[in-house]
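This document opens with one chain alone, in structure tokens, the form predicted on its own.
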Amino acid sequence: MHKLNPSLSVDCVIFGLDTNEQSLKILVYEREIFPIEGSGNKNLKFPGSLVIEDEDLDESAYRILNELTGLKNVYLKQFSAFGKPDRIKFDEEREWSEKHYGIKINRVVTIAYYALIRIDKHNPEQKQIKDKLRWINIDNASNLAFDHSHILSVALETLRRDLIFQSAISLELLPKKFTLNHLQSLYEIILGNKLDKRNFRKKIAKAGYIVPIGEKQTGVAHKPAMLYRFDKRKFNKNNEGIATFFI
């Protein structure tokens, strides 16, 4: 049996696009150590577990991801560390940790990675998700257990400037083919306001990386629109991305 270091976890913040809901959300575990009623969100917590003493730290990331979620493949990138003495904030809440891991806990410096994935019924990855776990919107996070909710603003401040900065992490959340409105549509829904729909295209038209492949949409109601790509050989060639366009 491995051991496990009772001062160092790791904390995955799996950010889900739901382009139906137009909504950006987050993969919550929920436990059953607070009252239901007036509990609000204390139960939820990100997918997370103690690291192995032995084991490096993107792999105990990967490993939990995998084991807590069912999720491979999918994009994941450490952005912080949290280690404050009271980030375990009830005695419940250490009552349990002690009680699922089995050993004594005092304080532990959690390392947190933020994943991406899309919520679409056509993902592969989405249908792997596990029992006791759910998708909540960002909005509705509040309250989370342990630190989790202040974890939740620092990771949705990264992803928004990773976005700007390294716009390639966006077709982490697109099929492989997208109209022009997905992908404004995306960037719309992370950064949380509206973006002038001419300037967008035109700043996407000078990125030069995002470019059309002949095709148009199939089976909409609406007048297809014209699918484009991402042309990773342009993008490595002007990878300052389109950052200029917030800036």
The other form holds:
2 protein chains.
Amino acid sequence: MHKLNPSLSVDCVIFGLDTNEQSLKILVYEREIFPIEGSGNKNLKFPGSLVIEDEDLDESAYRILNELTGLKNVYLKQFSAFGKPDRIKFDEEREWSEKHYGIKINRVVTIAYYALIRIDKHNPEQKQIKDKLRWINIDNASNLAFDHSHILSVALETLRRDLIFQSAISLELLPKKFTLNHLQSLYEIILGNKLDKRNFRKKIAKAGYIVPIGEKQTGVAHKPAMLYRFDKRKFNKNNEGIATFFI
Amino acid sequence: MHKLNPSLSVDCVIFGLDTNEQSLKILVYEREIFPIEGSGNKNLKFPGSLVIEDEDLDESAYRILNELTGLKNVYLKQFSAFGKPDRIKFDEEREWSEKHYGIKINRVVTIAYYALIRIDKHNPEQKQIKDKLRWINIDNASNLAFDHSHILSVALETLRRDLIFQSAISLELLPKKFTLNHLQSLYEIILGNKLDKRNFRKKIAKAGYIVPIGEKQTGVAHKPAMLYRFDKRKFNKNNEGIATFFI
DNA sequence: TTAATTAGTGTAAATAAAACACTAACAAAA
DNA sequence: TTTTGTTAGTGTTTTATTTACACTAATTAA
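Here we have the form predicted on its own; I need the corresponding form predicted in complex with another copy of the chain.
First the chain shown before, then all remaining chains and molecules of the complex.
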């Protein structure tokens, strides 16, 4: 059995794009410690756990993500540490944590990661990994457990900035083959505003690493769109792995 | 006496601008554990310490910075956590740490902050706070203690990005009154490339929050330059506290 | 008086950003 | 089979931004 460090945890803010609802969602874990009524979202928290002694933080994040949600091979990035001594505010929270981990908890500093995944591909409910996981809309995510609402707001800020200055991460949220409207819609959902279709396409074209695969959508009740893919080789060659189409 | 958390530390990468040498420096702490010859910079580390139980991380960073260097009221920003289990690689390092803190150390995750200070104003040697502190040029900072070389490279990346996308932080490194050439020189030193003087000034003018104070330099053996200051009111009004002149 | 040094200024050309509306292709419904 | 609804796809003009570039001015030191 691995020994847990009682001062250190990792939390994962898992973002998923709901292309039907045109909304950005997060995957949260539902506990049952506060009464159902009137407790707001206090029973919802991000998947997270204490880290094992002698475990690398990044590995810890991957392990926790996989154990709690079954997710693998996802884009995961550390974005901040949260360490207010009163992060765990309620006695019930402390009790829950101690029962949950089976060790005495003091003050816990959490290292927060965000993950980008495709809801259609990685729906944990479909995979019946845990029946306690739920996707919720970020607009309904106020008043989460611990300081998780604060963590969410920092995560969102970071995601939006990364999406602009490091555009390639957007592709984590799309299938291998996608249409330019899918990509544009992703930006609109995450950034929260509309973009001009023609200007958007000009930028994509200039970036050069998003290329048509010569196939079209099928089965859609409208003009089928050309499918595109991410060309890693072109990306690396022109952008040294960092660049962006700076929406 | 405060109890230290044996798993958690804070390290401060303190950047200072040397305007004479036209170089960016960091403030490091010199230990004596490895033989002087052949140990490279392995005796040099960033000011840092274990955090006290029940101490906020940001407060911890300010406390540590003040205790170790005498510095106060400096710009300090958390930029990453480092948690590889083998961060403390040599037995000597572990021994040093245990002797230094007086407690048994296991694996330590460090939360890293960077600070920006004016060397002329805050020279710890002048203030005889510690005789073990030294400014070293970032170009001579390879092979530091622990994983501190890696921490430095992440800190530098972050600083450069922040300087571009959050330009106002540059003013932390300058005196209240400065010339536009000082400001430009700061950018050139930190970003490591030359900028066009006229284009630079156009951007500053457009930003609007760097204003002339109607005074000129004195005692210089060349045409004296106009002195400028940062206008906080204009900055907040136009930029909501974030903006930048995007060099 | 001269030399050395940094301060300060404008313009033209190229590039990028923004605003804007119609036709094309498909499935479903009539 | 025709019509309807829906999304795909395309260029141009205007405006703003970026880039490249070189000389005169003011001071102290020699």
